[in-house]
Amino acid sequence: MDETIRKRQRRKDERPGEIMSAALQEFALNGFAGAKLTQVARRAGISHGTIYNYFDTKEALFRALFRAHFVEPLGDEQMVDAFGDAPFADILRAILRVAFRQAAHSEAVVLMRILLLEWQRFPDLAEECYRELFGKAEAMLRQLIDYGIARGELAPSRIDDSPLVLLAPGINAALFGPLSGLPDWEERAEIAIDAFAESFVRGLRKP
């Protein structure tokens, strides 16, 4: 193949990667409102009609960054099998750590933050994304969880119900420890973790 052909080639493959990043520095600086395809365009370095050939709407787009952030990174739902025959008490704490981790270094915090304030404009949207990160979310907490009962760690309980508020520490955290102020509010935040996740054991604990 021509080198010309294959620069072409290349600069193609990664176009949609520069659309996202150029549209994420968008979205922090604007929110999803006041967000421009023709000002993610311009910091990409491409045309306004460009970005058509990749996303069909600014919606689409922004589904596409969520996805990227924090859909994919979840992995496949067998997490579990991923620690072998660890006690689930170390397992739920090295979840919710990683959890708070990548959500707390990633500049793309910002789309939950988005999606916080502006639920009420853009209900679909924000439906959708929740739908697909938490309901992949919730599956995978709810597998540990019966992993833990059949292990004889802990008892059933409701929780199974709705074991998505094993994560409200750590996203509550993500999403507001910087505001804070706090030099040292990731440490904070992760010790606080470990406490939620000693004390839901604890709880659950089976007699």
Given for the second form:
There are 4 protein chains.
Amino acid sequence: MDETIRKRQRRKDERPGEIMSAALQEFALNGFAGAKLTQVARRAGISHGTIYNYFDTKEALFRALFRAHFVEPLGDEQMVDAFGDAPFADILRAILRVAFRQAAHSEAVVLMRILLLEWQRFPDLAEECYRELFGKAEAMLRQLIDYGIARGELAPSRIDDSPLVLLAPGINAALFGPLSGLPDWEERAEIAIDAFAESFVRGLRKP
Amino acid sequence: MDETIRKRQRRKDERPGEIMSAALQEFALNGFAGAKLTQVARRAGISHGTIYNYFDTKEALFRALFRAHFVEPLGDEQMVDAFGDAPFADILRAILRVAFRQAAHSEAVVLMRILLLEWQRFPDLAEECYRELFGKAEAMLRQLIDYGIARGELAPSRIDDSPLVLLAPGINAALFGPLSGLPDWEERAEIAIDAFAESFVRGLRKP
Amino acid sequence: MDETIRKRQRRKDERPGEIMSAALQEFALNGFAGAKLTQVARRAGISHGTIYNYFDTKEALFRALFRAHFVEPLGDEQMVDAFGDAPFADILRAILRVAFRQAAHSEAVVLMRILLLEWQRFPDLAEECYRELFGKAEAMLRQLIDYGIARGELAPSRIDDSPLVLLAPGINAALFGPLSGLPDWEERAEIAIDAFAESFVRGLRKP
Amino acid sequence: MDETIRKRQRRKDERPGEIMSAALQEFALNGFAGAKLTQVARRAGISHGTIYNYFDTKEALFRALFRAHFVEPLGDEQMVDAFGDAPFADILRAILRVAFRQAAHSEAVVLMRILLLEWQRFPDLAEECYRELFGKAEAMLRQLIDYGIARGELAPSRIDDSPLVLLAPGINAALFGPLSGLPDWEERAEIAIDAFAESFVRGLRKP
DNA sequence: GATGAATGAGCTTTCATTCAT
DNA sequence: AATGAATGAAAGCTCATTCAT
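Form predicted together with a further copy of the same chain, following the form predicted on its own:
First the chain shown before, then all remaining chains and molecules of the complex.
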């Protein structure tokens, strides 16, 4: 009996996650208004009525989705440490590449994309997600720049106060790339991001 | 009587534009599925039935909106010429600032934002808009870089092949800024963009 | 054109009444929760969507029904005058009979019957209807008793303060009669009411 | 172990009653369609699934409720005897008062009130309950009148054939009183019923 | 051309009922 | 016997679309 209870319990515990996972896809594809709960249910392999055993309304499901995802960060703040004492430029390039890949695929970023359209309907969510996502990212980049300065590679500059601009090309590419219809947009993006990192460190000016 | 007919005619000619303008706001606010034609009509000051005299379906209206807007460019290619023979860095800063302001407010960019969510439903529109918008922007930036090289200020670099990264911070800020809930996000963005332009030209490296 | 507008207008003006009439039947038959708007629409010969052009919600329709009916009285207060200077007992009997028939069929009373079950959900409606209906009835009965006293037929009694008890048998019969399943319950009720009127005037006591 | 079995047995025997008691409240409050079995279960302190161990369907529960209650009478037929040889008028007044109080609170009468709305859906129940309730009442009243005649206080009258009219004011008050919203409706009703009893015996006529 | 009443497909949500545990 | 997760029919309500006027 312990066995059966555990099995059932496991099911009950997993359901919300399964539903939210299915909902994420549906919302991402169709936005809030366009998402159909029947379709969410179908994706989750359950009946639509079951959704209501776990979420009171469509909006509650939507909010739960965000609440659940905005604890795990875009990238871990410790990411910089992982690179040992590599040159700044190498670390920057590596981080931008990873960030781009995450931005292109992570669930948190999919949710941000949804918010780009729905934020006027959910201003509280928008704000919270914005802070969570960009706050983490900014801290990480600041740490990286400090590392570069400490290592004697970088000169202090006004960028120190707006480190997020370093991520902009990656985020942008992740957002708009799919719209291009090009099959190789991800590779192109990575090349551009590499070039960006390199040039940004060296400067565009003629030496 | 000639008078009234002419007036009517003018009315008739203006109607589609009025409707599309109203539709833009509504779609931007609520996405495709969430937009209500009744609300579009109310914004345009007409009855919802009238919309159907000009557009066959909601989707047709949506498409017409994009078709109409993606002829006028984000910025004119000639923009660079307007700056005479100013230093490259000055022109870059000026252009990035203008581009940001346009990205934050121009109708074409509002439509791009809509597509960020709806592109899977309208892949053809997405592709066309992407090409139109970023193609123009890329050409302009390439022209700018050529100008800098010709003027002897810039060294050739890998950026020459991916000039769009220069716009990324502005676009990003325009997209995500409103989500922050900060009342002064536009000013902050302009500061960051200025810093970005400056640093990018000079480079982050210690001289 | 005046013609056509008038015709359409007439339709538009009549719709709410038609819908409310259909709704009355449906609510009377099934109560608030049990009534189905689709069925209301079917009764009214329209589509269910049309109901929402005139009433925002099911509850709004329910309330409108009551608001519309509780202006016309159960019986007119002038009813007593209509009997000229007939003997009190004759007038009483006549009035009780009419009141019973109205109670058995008038729309206002059908609505009261609905409220007998739904009053806890609509306390404001219940109170308003109660006052309107029984207030009118009480005034009429008081007038009748005054008439009997003035004519020298009646002695003042404690009934003068609670004249509604005179209507009780009629109302009761109207409410419960149908439940009996007897085909002749209306005739039986009228006989009982006659006997009641007669006995009430004469008294049960042995002279 | 004998102990626990007996306890369980007791539980099992009591369950149907507990459920029906909870159901009575729920049906009374919301009618048949509006009553929710989940709510019934909550009132009874059990899970809604358990209800189905005792009643096949919602309708079966509804019917069982009525079947169970319409054996115990509104008032006992022997009630009259209990008054010894008091004067007729005293007994009448006492009985009407008791009847009113029962009508205001007894479960049987609550069920009758439910039937006032649902009788068209359950004509068989309505008929059975009607007969049971009013049959008992009628027999009691007839017995009372006979007692009055036997005691030499009353003259025979047409009321002898329709004794239920004597209960009408009480039933009426019990039904409609709560709708008035007046906090003292019960007291008012009792005063009216007293006045009714007194006047009915004496007659309204001037002696 | 303009209107807005009417339609009905389709959505979210509820809840009686089932059944594995 | 008791539970409550799952189901899906059915209801309220919305809104794109039609069409008589």
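None of the values given here were measured: they were computed from a predicted structure. Numbering follows the first chain given and starts at 1. Rigid core (definition): largest C-alpha set, two forms, superposition within 1.5 Å.
* Against the rigid core, is the Cα displacement of A126 between these two forms at least 2 Å? -> After core superposition, the displacement of the A126 C-alpha between these two forms stays below 2 Å, so no.
* Asked: Honestly, after the rigid core fit, is D90 moving at least 2 Å at Cα between these two forms?
  -> Comparing the forms between these two forms, which are aligned on their rigid core, D90 does not shift its C-alpha by 2 Å or more.
* Asked: Does A155 show a Cα shift reaching 2 Å between these two forms after rigid-core superposition?
  -> A155: C-alpha displaced by less than 2 Å between these two forms.
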